[in-house]
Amino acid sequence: MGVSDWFKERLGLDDLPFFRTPDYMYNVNYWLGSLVAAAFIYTVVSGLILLLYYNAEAGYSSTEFIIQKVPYGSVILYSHLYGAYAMIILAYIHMFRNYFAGAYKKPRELLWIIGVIMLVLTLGTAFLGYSLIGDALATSAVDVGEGIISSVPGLSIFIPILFGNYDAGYYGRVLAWHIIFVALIGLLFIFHFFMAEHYGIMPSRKVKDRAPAVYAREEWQKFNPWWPRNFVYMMSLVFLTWGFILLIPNALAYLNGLPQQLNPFLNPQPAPPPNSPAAAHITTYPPWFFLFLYKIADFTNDVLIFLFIGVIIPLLYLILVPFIDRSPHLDLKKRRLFTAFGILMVTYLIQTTIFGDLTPGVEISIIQQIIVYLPPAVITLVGVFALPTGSNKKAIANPLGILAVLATSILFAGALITFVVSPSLLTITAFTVFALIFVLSIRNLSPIVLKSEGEHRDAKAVLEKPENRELKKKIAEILISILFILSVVLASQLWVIPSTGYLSNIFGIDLGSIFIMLGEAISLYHYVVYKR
């Protein structure tokens, strides 16, 4: 009995209701949830290590102690921070991918809602964890959070319960809520995982183009067993995710003198303490993942309006969309309004985040808001509804065609802004002309964006000559050997890297590189063993 069979028998894996997977689904596009889970697991493990050294009664000095004195403390702390960042980014990508795929439709409504709640908890957990650093930026972020809560009638009584005496450097409450939120994410993750396995990965629209898009039991019984192929593929993604979580922040730790606008995104090191003279020379801003909320707060002095625009309306829409979108169609062109809303949510999220980074704390008038946010809405709505219903044989799917659409979009937006700022016969004529040109260019462009599951990912296996496949497998075997040798060489050098000080982050860079090579080697192994 082999090791694989031993595990399968001892764990009873054949008896578990795990989804069997068709060949075409071994693509990262279908496994984004695994990337989120990998980032979550890494962040939890590194957080437990940090708990051994973190003193909540002295947030900033404790953080500095971990970075300066604890062996590889900065490696763990920076990668813990970026593990949370990775989890947020991947969760957004996972959610919007499923949104555009229609994965919120029957029977996955509850799976979708739990996912949305997990994203909210992730953002809250990251905010609390970011605050535990206790530097000037973290204190400012908690101040903003406290200000928002205290502005809502009746909620001030919760501030001591939520934040405690953080002004004095005591972060016991913040740490407690951080851990509670992580536990809640863990509990919901268990439900989310088993529900995802129960319904299976969302099939290609070429196979199932209507809800409920699930494989019948007699269909998926013919697919590849979960063990060990899914496990092998998943481990390749896990190692790759962990590798980048380690590699990126530890490499960024050696970047100095970043422009202020890049600091929220690329600097893993703490800012000065809140009461130091150096703190007076930095622009305070919240963590990058709340920059969009920070900017929306500049749109109005009314906290309730701010909460409705920035939090309540988007959240309610995401939770209710499975019940609002009653169409069984999964094709984006057959649910255009929801497609447009999805594009706008992504556009506004990115746009407002950059806006908040470039103009922190600067009030924005109504006219400025219209100029910034109206063009994307008009372009999206006109563009989505202008798309042809069927396939367009004359479609322009080359770079020049895409460039033409971008150019007409810019001209259309410029004409719209000019009309809003200076309404006249001339500006409305220009706006109408450019709108028509934009519509025509959209209709002439292949809906490339909508072809997320293109022909090269058809549910039918792509035919490949056996001799070509065998040659690729030979090359893959050679690459596995090279990656293994490089990993061993790099691992043998890890122990000579100083555990503290300036050079210690090289340990994180090397370890991250080893994980990436292992992930790639496992991916190649998956190809060699299972590709047919």
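Numbering follows the first chain given and starts at 1. Keep in mind the model is a prediction, meaning the values are calculated, not measured. Superpose the two forms; the largest set of C-alphas matching within 1.5 Å is the rigid core. What changes on going to the form predicted together with its partner chain:
- The Cα shift for Val303 between the two forms, taken after rigid core superposition, is smaller than 2 angstroms.
- Fitting the two forms on the rigid core leaves the C-alpha of Trp242 displaced by under 2 angstroms between the two forms.
- With the core held fixed between the two forms, Leu411 has its Cα displaced by at least 2 Å.
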The other form holds:
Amino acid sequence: MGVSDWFKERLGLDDLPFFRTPDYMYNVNYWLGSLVAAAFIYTVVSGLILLLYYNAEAGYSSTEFIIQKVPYGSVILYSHLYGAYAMIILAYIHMFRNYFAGAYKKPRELLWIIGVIMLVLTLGTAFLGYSLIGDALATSAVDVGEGIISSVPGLSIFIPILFGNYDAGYYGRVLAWHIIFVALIGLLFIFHFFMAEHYGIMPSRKVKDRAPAVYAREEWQKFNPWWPRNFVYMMSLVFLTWGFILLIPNALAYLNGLPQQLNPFLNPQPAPPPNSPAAAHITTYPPWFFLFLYKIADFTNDVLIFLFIGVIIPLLYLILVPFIDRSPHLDLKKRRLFTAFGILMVTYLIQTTIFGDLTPGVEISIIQQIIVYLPPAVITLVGVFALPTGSNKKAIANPLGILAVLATSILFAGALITFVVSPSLLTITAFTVFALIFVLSIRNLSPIVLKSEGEHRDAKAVLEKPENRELKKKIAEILISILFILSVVLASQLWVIPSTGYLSNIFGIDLGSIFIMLGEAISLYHYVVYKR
Amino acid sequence: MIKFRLGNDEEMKILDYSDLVFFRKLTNKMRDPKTRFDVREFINRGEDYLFNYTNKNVGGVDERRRKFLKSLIFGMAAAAVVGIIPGVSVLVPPTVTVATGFPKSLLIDSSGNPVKASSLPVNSPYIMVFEYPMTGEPNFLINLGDSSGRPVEINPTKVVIPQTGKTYDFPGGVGPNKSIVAYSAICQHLGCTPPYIHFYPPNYVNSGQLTASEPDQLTAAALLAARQANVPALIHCDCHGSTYDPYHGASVLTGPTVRPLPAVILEWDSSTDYLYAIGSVGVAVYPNGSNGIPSQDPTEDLSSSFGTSVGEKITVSQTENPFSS
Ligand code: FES
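Mind pulling up the form predicted together with its partner chain next to the form predicted alone we just looked at?
What follows is the whole complex; the chain from before opens it.
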């Protein structure tokens, strides 16, 4: 009996109500949740290590202390930050993917709602965590947050509850809430996870195109058992996620002199403290994940309107969408309005974030708002309703397709705005070109854009030649061996990296690379062993 | 490997050992009641079923290959773990030095050599400053002399604290002439530090200094107090005019300060001519009474164990001469 079986028996893995997975679901598309969870776990663990050193009474100086004095402190701190970033980005991707897949429909409504609540908690946690740095950006972000809260009548009592005596440099409250929020996320995650296992991963639309899209228990009994294949597949994703979380910020730490616009996205180092002369020279930004809110605050002087546009309406919509969209159809073309809303939400989110980054705190007139936000709305609505109807299988059905339409929409909108603002021969040409691409992407390009989807379908009809697959597996095996050698080399190099100072971030880069290679190797192993 | 000979030296591979293992496993599984091979299903679904069945029960890849790959993966995981090991030092807190009493510290100059007591200039307008007991807490190191520049022996005295009326003992000077003293360079009025508070050698204690520009000005009250107390040199703070008597434990000559400067206890090693800082006396710089009033017992904060061992070295630096001429 192998080690694997030993674990299987001890842990009773076969008896757990874990979803058995059909072959086609071993695709990252169906596993986005595990990426979010991996980022979550990484961030929790690194956060607990930071908790050993962080002093809430001296936020900025203990941050500096962690970066400069604690062995590998900067590696942990930067990757903690980027773990949170990754979690936010992946949570958005996970959510929108499931939005477009219609995964919020029966019977997964509660799963969806818990997910939305977790997103809110995640953003809240991130904001609180960001405030803990105590640099000029954090304190100004807290000022803005406090300002928003206090200008809503009746809400100001929450400021001391939430922030304590933040302005006097006591971050104990913020730290406590930061951890409490994480605990809540963890609790909800347990529900979210077991519910997901209970309903099973949502089947492909080609298998079940109507809600409730679940495999009956008899059907799923035939699929691959959870252990060990799901575990193996999951581990590859987990290590890849961890690898990038470690690699990216530690590599970025060596990037200096970024233009200000890129700073909110790419700079893991804290800004100067708020009481230093250097603080006067930096433009204050909120954390990038709140740039969109920050921008919306420039649209109106009325905080209630701002809160409605920026927070309440989108949130209510997301929570209520399972009950608004009651049709059983999962096909995007059969719920065009919701498709349009989804695309618009993504477009507006990205657009407003970039807008906020380029013009932080600059007031925007109504006319400008219309110029920026009307074209995407018109384009998306027209585009979505111009999609070919009928049982045409080449519908936009995967995230890639959505993304393509999104990209062309944004380009098209940008070209339109440029043309309106400064009409010239050049801008009209650009506009025409992008308009053409846009129309094509909606009408005719869609089957090409969705090639991957097409391939996926054909794969069933024309089975890959066995010799071909054998060759691929051989290559995969060789790759694993190469990755093994590389990782051993890197691991030995890790021992000579100084634990503090300028070079210490190389540790994060190297360890991240090992994790990525390990994840890749496990993924190849999965391919060699399980793929037929 | 089982081989099969075909006539003219042609060998045909029939069965690998791993294939044999595979077949044995497959037949076992087929017989096992738990995973019995369903013949009827096989007839219905054909090789699809057989394929699925084998894959599920025996696995598609032969054992040896799988084992090899597995060991590579575990090897990589082990490499990752080995790589992380130095990272575990993140849990080891970096040492932060805290003083539980006053350390005994050797005074060294900026080039790293110990300060020699006998070569310390007398009445130098260059204020020798060293930080003790903690960084950021400057102290003067002065070799006191009379108005003609000869070292003066500084006797132990009782120092009065005007604020409370209490007294404490100042141990006097050290060095070959017992003329070397050290006082805190933080003005006890509102905390001004050099160059605002500084040492005025005898040639600067005259009426000419009354009109000098800041931070070299001397107040008339300070000048008068110096005459009355008959001291040739002063420690004077230009912020608000507090004046201290360096010959008598830096006691207060003129306000606004109501507390003398705490003194650093020095030790002179006559065999090496080295100087050590071993403690402080005076009113605690950080009062531990309420409302900023210093504790009633002037030695309360500054009396704990003097000079444990030579824990560190303290650099004495010369701040720039605050006098413009
Ligand atoms: S601080 Fe020295 S006299 Fe006021």
